[in-house]
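We begin with a single chain expressed as structure tokens, specifically the form predicted alone.
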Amino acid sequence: METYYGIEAATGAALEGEFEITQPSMVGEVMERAQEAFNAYQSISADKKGDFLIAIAEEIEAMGDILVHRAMAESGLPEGRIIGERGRTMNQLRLFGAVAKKGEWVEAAIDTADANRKPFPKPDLRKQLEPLGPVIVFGASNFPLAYSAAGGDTASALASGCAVIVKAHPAHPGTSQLVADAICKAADRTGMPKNIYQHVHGTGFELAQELVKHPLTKAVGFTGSFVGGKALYDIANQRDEPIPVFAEMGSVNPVLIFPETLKQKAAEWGNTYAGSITLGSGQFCTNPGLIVAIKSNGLNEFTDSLLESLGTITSQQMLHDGISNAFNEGKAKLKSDGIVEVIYAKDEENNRLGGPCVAKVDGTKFLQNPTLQKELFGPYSLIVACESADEMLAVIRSFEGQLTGTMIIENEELNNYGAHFKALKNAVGRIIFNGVPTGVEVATSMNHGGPFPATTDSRYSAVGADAIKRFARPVSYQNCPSSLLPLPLQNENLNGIYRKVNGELSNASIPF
């Protein structure tokens, strides 16, 4: 049996507790249990399988300081961020518990039958959003309990009636291994077929390629680099059956700062960067990592207190040493390439801790490279200084997909920068004004996405309600008997969902 442990971020020490390799050869063995409990799990009713993520959150939340001091050793995140991301995983649970309790996410759709229609008689055909199958979720390295064992992933793949297969993490074993014998725990608590989530472990990219490759996989959730994603992108494409893979990238989330905010607030906004640039050391996806103006006194101003308050700011323990040894290697090769400006850069004597970066490079270089578009994780963010605003508009048409974009503008400007926005737009899947691009609201209006290389699918969030529609497909049934019927399709409306019913929304039972 080939084992492995968990390392404390902050002194790369070995931490109590070994946990079992699942070997390659073991796959088929795991999907095979996951496919049979797929198959009981359709015979669970939406509201036991709400029921079902509404015990998970209070398994979590019952183990108390013993997850918040596993997470924050494995991770070295401060107590108060552990402390945050439980409850919103928490939170995130029991929102995809109501939203599979009330059931109006499956979209049911009836068009009722009419033998008198004319050439032809029109069939009964009715449609609803249906669950995929056994589901495969990575551990995010950044998040380990908003996006690990039990994050976004996994409750939304089990709220649509899918079978989830977690692979932890190898920055943090101990946290993922705590969760996983909670949600394993609420399972049995509340009736859940055997093995409707499983949990193992491997340090290699090899098992991760062996569940991807796996027939009886139906969807893969990812959140973390472009080149892992998009390994496990090309995999689910290449096999007999391609699968999709719902893989959030990273993202350097453009921030616009236009003429007249420069003018009355540049201080005030290079202050409140500097808190967004080296929130959790940077860690984040929705991290601001490009600043793009024109070039005025105001945004001059603008970098000076930037650059000021980031002189204030202690640097924070990164997530693992794979991270920081990436982003201190990136910081040494901004500086040698020569490409931008390196204008600040705090090196830390403890390479484990992400000392901030900033750099500057003008529009037109930025244009000839489009490398500087590329992520780098940590507290780094690069400012581009246009000469004009057609300058900054071929810029912002340059970028590639983004999470999101953020225009820190006055009203006064909004219709001479219109061609901007619409630019914007086109580029990123959240336009916020006048903020921050960290932070997610946890909310059926939010789209946590983007086009390419952002995300591989920009159709879909990774955060909120909409989130479990990635893990289901359109069946409809057509002169289907009523016995048969999917609740949500049948002509009692017994949970009172709306439904849209020839063409018109409705929450009325349909007459016999």
Given for the second form:
There are 2 protein chains.
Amino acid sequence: METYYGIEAATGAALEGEFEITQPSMVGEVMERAQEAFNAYQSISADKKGDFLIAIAEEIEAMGDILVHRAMAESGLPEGRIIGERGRTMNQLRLFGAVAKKGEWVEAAIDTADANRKPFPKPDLRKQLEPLGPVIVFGASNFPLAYSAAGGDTASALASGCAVIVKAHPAHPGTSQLVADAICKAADRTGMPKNIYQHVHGTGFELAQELVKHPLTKAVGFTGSFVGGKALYDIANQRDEPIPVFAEMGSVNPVLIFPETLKQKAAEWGNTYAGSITLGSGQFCTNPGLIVAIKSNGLNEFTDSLLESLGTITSQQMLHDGISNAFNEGKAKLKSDGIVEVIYAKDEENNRLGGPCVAKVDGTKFLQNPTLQKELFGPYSLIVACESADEMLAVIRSFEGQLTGTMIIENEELNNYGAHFKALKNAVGRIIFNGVPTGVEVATSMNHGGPFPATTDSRYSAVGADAIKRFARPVSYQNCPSSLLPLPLQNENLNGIYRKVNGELSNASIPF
Amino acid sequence: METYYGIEAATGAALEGEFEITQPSMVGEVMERAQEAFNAYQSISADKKGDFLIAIAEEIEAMGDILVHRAMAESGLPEGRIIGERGRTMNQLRLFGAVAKKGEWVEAAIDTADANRKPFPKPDLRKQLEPLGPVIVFGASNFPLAYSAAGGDTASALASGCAVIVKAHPAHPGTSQLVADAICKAADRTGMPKNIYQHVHGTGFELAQELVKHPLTKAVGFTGSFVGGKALYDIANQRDEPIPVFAEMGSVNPVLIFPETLKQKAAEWGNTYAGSITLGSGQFCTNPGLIVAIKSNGLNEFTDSLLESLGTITSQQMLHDGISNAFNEGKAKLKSDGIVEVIYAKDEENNRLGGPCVAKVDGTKFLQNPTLQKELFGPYSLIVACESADEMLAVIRSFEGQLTGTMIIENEELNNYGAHFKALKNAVGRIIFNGVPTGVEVATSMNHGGPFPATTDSRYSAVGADAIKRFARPVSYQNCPSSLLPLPLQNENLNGIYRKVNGELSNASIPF
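Mind sharing the form predicted in complex with another copy of the chain? What's above is the form predicted alone.
Below is the whole assembly, all chains and molecules, this chain first.
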């Protein structure tokens, strides 16, 4: 039996507990168990599935400090952040529990029969979304709770009716295992099929690869680096039966600051952005890595204020040595490459701390060097100083797909920058006005996604109630006996959900 | 200038008219024009876009017999079918025109701000679906009108706000060109941006490949063979920026006939299926290519009736020589391979006619030979005779992804075959009871799609109002000034559309 153990982020020391590594050769058994569980789960009511999700939240909460302390040790994140993230995780589980129970997410559509229609009788036709099958979820290093064992991908996939196999992120095996145990407890307590949720550990890429390759796997959820997400995406597309991969791979989240704001509020925004860049040691997928503005006194004032505020912020622990090493190497490379001018770099003696870094470059140079758009994961941001509004527009039009884009702009100058707004909107999943991109609201109206390479499928969000749609497909029932129809498609509309009835939304039963 | 011409399906003779072939080297210019048109189209109101689609229907209708006769000549399809298909095409255009005008398809979601929320103020967040960008549509040989120049893919992509480039199917260049001219006329008449619709001709694969590869291309719609669809899908996934491909690649559309029906109504269903198998010379993607039942006197009676009825049906013209040659070769191979027993094969002297063919095989042999699941495009069906209900279940579980699955079953035996129902449902996009799979209703509740290899993305339908969602992605607006918000997200709900407001569907304006 091969095992590994957790590492304390702050010290690199081994933590208590050994975790068994699942060998790639075991994937077949894992997936067959998942398929069997998926089949059984189809007979469980949506209401019971909702109970299961809510029970997971309860079991996580019931662990109390044990989970909080383990997550702090493995991730290096402070207590407030972990408690906040635990709250977010439980909210997500309860949200998807409610979504499952209500059943409106299936987008039920009913077209009633008309035997007298000419030239052919019109059949009775009913459609709803149904689960794809077993889903592989990869734990994210930067969200040990909210995007890991019981995170948003797991919650939405279980709510949709899929079986879930989580591969724990090796940076927090203990946290992941504690949560996995809570899920299994909740599954037992609410009478779910055995193995509806499975949890595996592994440190290499081969296990991940075998999980994605297995013919019984029907979808993949991933949050992490471009390299990791794209590799899984390619494997999934090269299968005999390609499967959807929803990989959220982060981005540089450009922020545009417009002239009037720079005249009026430069210092204030400089201070605000110092906080956003360093939040969670810059380890959010929505971290603002790019700030674009036209050269002006205001931009100088903004920059001065940003650097001054950064000087007052204590550097934070990074998630694990892989990330802090990459960040430190990235900072060093910025200096040695000399393409950008590093105007702030706090180098910490303890290199597990993320010492913030800010660089500056001209618009022309930025346009000539597409690699400057690549994310340096951590508390880093690049200021792009443009000669003119036209150059600023060219810079925006050069953006790769992004999770977010932000406009810091005064009302009176909105009309001058319509083209900038449109160009930014076309590149992003979410556009923010006069705020910071960090902070991702869990709401129906949230889109946490965006054009490639921010994600592998811009048509879906990873956050909010609609995230459930990633793991479902429509099925139509034509002239189906009512005893075989799924509940949301039956005439009696027991939950009073909205359905498209003969093309119009209605929450009535049929016949009206 | 390289040109080609249309071929009369019935004779192989050249038809009037020469069509200029777009060289692969011209793709860059085509796509830049499309991008420019897409940018301009974003400023056109949804209402005007709807007018455009409705105008296309009018222009097509206005061509009258010229279009009907050309389509008949190029496709070999009879007048009634072409007139019916033209009607379907105009219905689709008007449907998507109405969908665009109403604007409810954007799935608007609004979460209102709460400045007093703790620990952080809640932002104002609004989300809607927006068009992906220029879309390539490939004309389908088997639907010269309904899935070609102004077919369902074009109509839904234009309605969503995308620019469209259609590559005409080389089997009906004249039909395609007539329709393309009608679209351009409609675009002019309704004041649409130049090049919002472009139409190109080509006979080789290279043009298709370059269109899909071009960086400005953002999505692809395709209806046709597995080989063609999969090749485009692979190209799209190997791009630097992978893009979604919705390829509908057909299937064998299995039909299960259960014992009680075979006792009571074998002859009647045999007769009905003779009609379904030969409809349009078997050239529908929903053609029933597989009939599965348990060995019995009833199955023999069904088979006798099927063959007898086939004997009374006049063979019809196939679409083009490529298809009729492949069908004739496929029939010959069935006999020479000897895996199945050919029990009916009408061989026509004029081999452009599709002489129906029926074969038979044991369940065991079927399970041993997965290639028997491959579609033979044309009026062909394979009867799989099983030893038992268990073997029948194993056969169903072996199915690849299918557009449709059909159950011919009496109410009194429904309870005996729950496992068969579930297994079939998991393999298909649409499940039909006591009917035929041919005939695809244009309705919201229609799913014309299904698990791979029936399509490349089981999460979307190619038919019905929801087909528009293939070409759109969500965009969130956070604290966006109302002057920049798209109409469906503004407080005033001018069209009275349903929106998710703070998580609940409502057609009211805000504040309530």
